[in-house]
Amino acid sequence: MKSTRGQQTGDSFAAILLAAGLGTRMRSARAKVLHELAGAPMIARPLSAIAASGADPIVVVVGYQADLVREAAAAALPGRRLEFALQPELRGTGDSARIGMTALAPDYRGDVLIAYGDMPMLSPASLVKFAADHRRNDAVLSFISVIVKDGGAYGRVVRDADGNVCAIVEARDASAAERAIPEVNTGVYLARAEFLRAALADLKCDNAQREFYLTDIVAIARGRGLKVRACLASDPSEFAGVNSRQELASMEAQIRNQVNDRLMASGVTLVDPASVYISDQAEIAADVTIGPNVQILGRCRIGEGTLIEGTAYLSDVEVGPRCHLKIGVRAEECRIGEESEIGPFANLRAGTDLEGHNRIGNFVETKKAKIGRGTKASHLSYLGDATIGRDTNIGCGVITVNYDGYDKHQTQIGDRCMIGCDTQLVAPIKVGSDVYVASGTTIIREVNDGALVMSHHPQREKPGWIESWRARHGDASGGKSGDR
């Protein structure tokens, strides 16, 4: 990762984003940025604007459920590398990017953003134009500010007579004067890498929390006659952090309208819009009709023409053109290729994966189950570890008997099959094309090609039994005598 101003390329710059907190006021035992917003650990939102912003290398500080938090991060990127510094103690805000600057090359010297990973509101375009107006003013020192109508727990921005930056002031140790300031920091910064070393070498802790904070860095830069600068945005809800569960619902909501809105532009239609939760990563295509509590979530993409009735649960699924997916569907990590109906009640678990023209019915449970195009199970079965082929039609109450208790093991069935109602495959089995299973059988040996297979008993009865049952049980009744 050797870099230096120098050789720094274009308009780009590293990043470190502020990720260590737990976020007290949450009253969790999960960490802030862990819990979710539109379907998605609130991490990822402020790391993906980031990374289309066109910061490299981007470094993670991570301090409380580290572990957790580093997964959560490199999920939010697949196949971007990141850089990660731990901050074993949460000494504060400008203590957590000194551990950050750790990670970047002793000899970079480009420019450094530093923002929070509790900020998931922050846009690509707003970074990019930040950047931009910090190095045609030639600054040292940039962040961006917002005028609000109450600072609330936000630093104020105080400036002098001329309007220089002087300080940031948090508000914990703010005057009564100070706090009546409109003008708020945001927390997002960017710096010389050179200057912010130095800077946050020098920060002190005499402060009423004792800890070290990010914004003396503006104090430091103009006690040594450095140019500082702040850029003032017009939309102070893009730099709202979140710090409670009331915060938390806001904000969903806020994220939430926006996703419907932008979807029914496209062309897609929500019945009931208010009761709808999409994922901002999902794609869905004109022609989609989406009816209430409804939640898609993850990486989705639903095709044109695709009807999802209501009350379903998808998350990461890719569905085709012009399905159908009736009340009550649950699916995740799967695929449902095109003309398919599904539903309704249907569980279809990961790694089921549909070729196309399916019918996968009422109590229909399926995982790690590839079923061929045209196959279709209506009723009350289970598809477990099982290839099916084309054109097949699973019966009511079929179970692939995949578990003995130990390991996991796969049932095959071919293109052109009847599969019996109360059929239970005993895997590992394997099953021929054309084969028909009659009703009530138990397969525990291969079927070939073209075979009838069953497993049927002789049916046994006995005249006057249910006589001697009864008098057993000292019923006298008859058994006319209702529930019991």
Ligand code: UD1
Second form
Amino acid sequence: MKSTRGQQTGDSFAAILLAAGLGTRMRSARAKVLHELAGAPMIARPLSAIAASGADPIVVVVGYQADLVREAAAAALPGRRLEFALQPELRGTGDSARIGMTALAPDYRGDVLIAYGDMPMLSPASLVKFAADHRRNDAVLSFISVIVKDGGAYGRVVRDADGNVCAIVEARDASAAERAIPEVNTGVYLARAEFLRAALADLKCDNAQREFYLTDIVAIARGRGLKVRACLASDPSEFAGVNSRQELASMEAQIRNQVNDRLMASGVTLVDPASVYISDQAEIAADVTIGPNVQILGRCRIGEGTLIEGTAYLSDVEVGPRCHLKIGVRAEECRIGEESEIGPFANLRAGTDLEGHNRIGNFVETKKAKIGRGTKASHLSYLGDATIGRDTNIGCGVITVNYDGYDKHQTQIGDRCMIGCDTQLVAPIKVGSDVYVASGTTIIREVNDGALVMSHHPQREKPGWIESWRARHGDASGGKSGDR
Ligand code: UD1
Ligand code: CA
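Complement to the form predicted alone: the form predicted together with this ligand:
Shown next: the complete complex, the earlier chain at its head.
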């Protein structure tokens, strides 16, 4: 198996993504790379960028919450093969990279890209450009640096009098003079595999954190007279690492702005961009209007001309063109066909499938409900585990009685039915096409096509009853008014 992994082909490079750490500064029981950013675990973003840059194979080093991180990484790139390496003890980025190397073929001789799992803004284009720069300069080791106003916790890039890179010094180990250096290490490296193997084996942990620093490979390369290159990138924000919840929130805002800007540039109206949260996987067509306070999460697709008034939560929903989502729609894992009108205050749960030209009105809840074209449920209904045909009208207060306390049962309703108000359909049940159900009916047996069905109790009337009732309560005045 191993020999097939990581054979060098042309200009390709292998990649190792370091994601074993806990992320102490997050103050969380959850691994840092699992914290959500723009609707997905943080690790999904650098991993996708690395995959898109053409890296192959890709190794992810896991450690803290290894199983969950593995799962999140695999989910980020469905169908793509990933190699995983386990760092049993969190002994630093250098140790992590060394363990990552063991997942490559022992005879792999190409370049290896190393990046950190906490760099969500990384772009494939920058990685491709970086790889080209590394090769053009025939460097043994390259890394991306940026100039920042305040270097904070980043490693500082120390250069000699001729401007050649000598070392990366971690902020905690830096002298005051070194801390004043504005050029910092982003944590994206490319190195030849043979050099990496040797350098990683030589790392020491004689530093402030008693860790093996990956950054020390720079000084090791210089010490051996090898060519090291710091490739200065112009936009520091692309290489920012997330180390705290504050940084996570500000990056969330940054991504959100990028997504909003892209959508507006493509013809989507955002009435108040500051109050909409749209996943970057969402596909939204031109001339969609999105009002305030809207979340569009996961892989939503919204068709052209649709209006989302506001205060909506949509997760993995497909909305056809020219729909109108009134205020207060909550929908997940469902399809809303073209020219449908939903809400106000509707709850479309997973498995709802509206064929088109539907109306689902206020206080209607649907779940695993396949609803045919033109069918309406305008007020106060629960439609669960149901298949309903076309052009049927579901009256106010209709309920599918789908749950018997142990199992869920199916309701089937045909085309062109009038299901009267306050009808209960006790499932499993089937109502044919062109059926008229009188209001207040409890349907417990199959109804045939074309029938009228009712379960009314005969209406009885006792003339003058109210007077004797009041008398029984010693009330001669003729009524209780405001004194109760
Ligand atoms: C690191 C760099 C620093 C650089 C900065 C850029 C080192 C020593 N320092 O610092 O020069 O400016 O990133 O953001 O590399 N990890 C493991 N195993 C470990 C420790 C960490 O896999 O034992 C992983 C973490 O999951 C994380 C990544 O390595 O994804 C970086 O670790 P982190 O602790 O965030 O490094 P920084 O202190 O930010
Ligand atoms: Ca970091």
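Everything numeric here is computed off the predicted structure, so don't read it as measured data. C-alpha atoms forming the largest set that superposes within 1.5 Å between two forms make up the rigid core. Numbering follows the first chain given and starts at 1.
Superposition of the core reveals a Cα shift of 2 Å or more for Thr423 between these two forms. Tyr382 is among the residues whose C-alpha shifts by 2 Å or more between these two forms once the rigid core is aligned.
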